[in-house]
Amino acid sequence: MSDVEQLNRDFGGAGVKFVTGAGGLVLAEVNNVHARATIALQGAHVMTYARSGEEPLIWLSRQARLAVGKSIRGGVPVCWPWFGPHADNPKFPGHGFARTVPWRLVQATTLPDGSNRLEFQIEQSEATRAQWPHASDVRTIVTVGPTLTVELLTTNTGKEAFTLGQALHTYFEIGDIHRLSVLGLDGCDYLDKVDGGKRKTQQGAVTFAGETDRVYLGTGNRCEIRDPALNRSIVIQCSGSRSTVVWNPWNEKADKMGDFGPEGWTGMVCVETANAADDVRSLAPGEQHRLVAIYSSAPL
């Protein structure tokens, strides 16, 4: 029996089934009354969500380059167990490997609502523990229903402390970057990492006129994406998280990434519920760290 018809007799049914898609992934496919949704095993990775007879609100690049050990263009990555690049060595992975490794299922249900909830768990292997040696139990866990919640959860099952960062690095479908604001974030400071790391004050919304990357800190827990050219509002909820990354690279850095398409970067823009820079945490032996995020949409 194959794995996904394995997958299938464990988990499916009930609005959700599992192929096999392009470039050998394994890939949990979400239909219910609210919503529709694609969840790859490989990094607990949603790729797509959509409410009925909506536009997407997740992005998916449609030059993505699906591959087993790559990680996928669009979507909501897991940044785990680091941010950025490794504080000690180069050669391991910036973001952390948990994007491109086995997630095992280990619970899909329906709410009495009619939405689905998977829980994911990283695959433990050599290779993983040569880059994060520390004994830990990382899980991810999607709810698709009328909003997109998507939880990290990592618990310390070893015996010393250790120092944890990550983030939900989510890809937000939009009409048009030009034309787009960011809420909430005004007053904070933040890490211009366009500038040499430079740390300045947001001043009003967050607009775009060039290469964006920034890492807000000491944030609050809701920020706003409007998007006239859409129509509409997106609003972040999120809990386990005092940082924020606003991310768009632009023409230049989207030509030389080779995945984007000639226009993709127009469309989409990063707002990611975050532990990072100053908001890194250090969990004891025994201690678990919740990271929530939660998507939805309105007309504006």
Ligand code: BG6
Second form
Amino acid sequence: MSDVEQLNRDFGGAGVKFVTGAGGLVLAEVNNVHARATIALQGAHVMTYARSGEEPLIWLSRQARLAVGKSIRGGVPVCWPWFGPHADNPKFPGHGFARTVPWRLVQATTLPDGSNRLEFQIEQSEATRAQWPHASDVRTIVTVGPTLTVELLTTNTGKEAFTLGQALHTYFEIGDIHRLSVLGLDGCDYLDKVDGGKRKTQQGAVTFAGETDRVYLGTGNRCEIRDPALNRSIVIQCSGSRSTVVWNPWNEKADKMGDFGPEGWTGMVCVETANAADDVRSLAPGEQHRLVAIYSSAPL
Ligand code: BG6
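With the form predicted on its own done, generate the form predicted together with the ligand in the same format.
Full assembly next; the chain just shown is listed first.
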């Protein structure tokens, strides 16, 4: 029996089915009364999410490279157990390895309101242990309902403390980056990665007029993306995070990256619920960290 047949037998039904998608990726397709979503088992990666009858909330590049072992441009990449470059070893992949390794589905539940909740656990291997020698249990829980909820749970199952960096590197679908504003970061300090990592202070809403790559520090539990071009406001409600990354590569960098598609960068923004820079966390033996982001939208 193939993996997909086994998954359908064990977890399929009531709004969830499993298929082999482009590039050989195994996908959970969720379709319920509230929304539709696609989640790749590789990376426990939400690739698409749209509420019934609405535009996608989550952006997926039309030129995303879908292949086993490759990171996907768009969706909700899970960056774990570090954010950005590894602290000591430049050979280790940026944003950690969680987004490019297989995760196993451990539970699929239908909630009383018809939402689907899928719980994934990372598959540890010699390759992951070579980069992360700490005993840990890592789960991503995705709830597809009237809102999209992504939870990232890390438990230290070993005998020594470790330092954890992470992000839900969410790409949002927007109408026009030039007219966009992000609220909720006013007064926060940020590290400006397009200006040598200089520490600056945000005044008012974040707006976009060029490449933007910032780690905001000491952030609260709510950000709002105001998108007049799609007449939509997207709200990110989060917990377990005190840093927020805001990223748009703009034209030159997007062209160099090669997987954005023509003008793709004008229709996306990343607002990432993170534990990055000053906000990395130390987890004592037995301790669990829970990072949660709830994404919702409403007309402006
Ligand atoms: C952002 C970083 O979170 O992710 C950027 O702040 C980076 O510096 C971007 O370019 C995309 O990273 P990647 O590894 O998915 O190309």
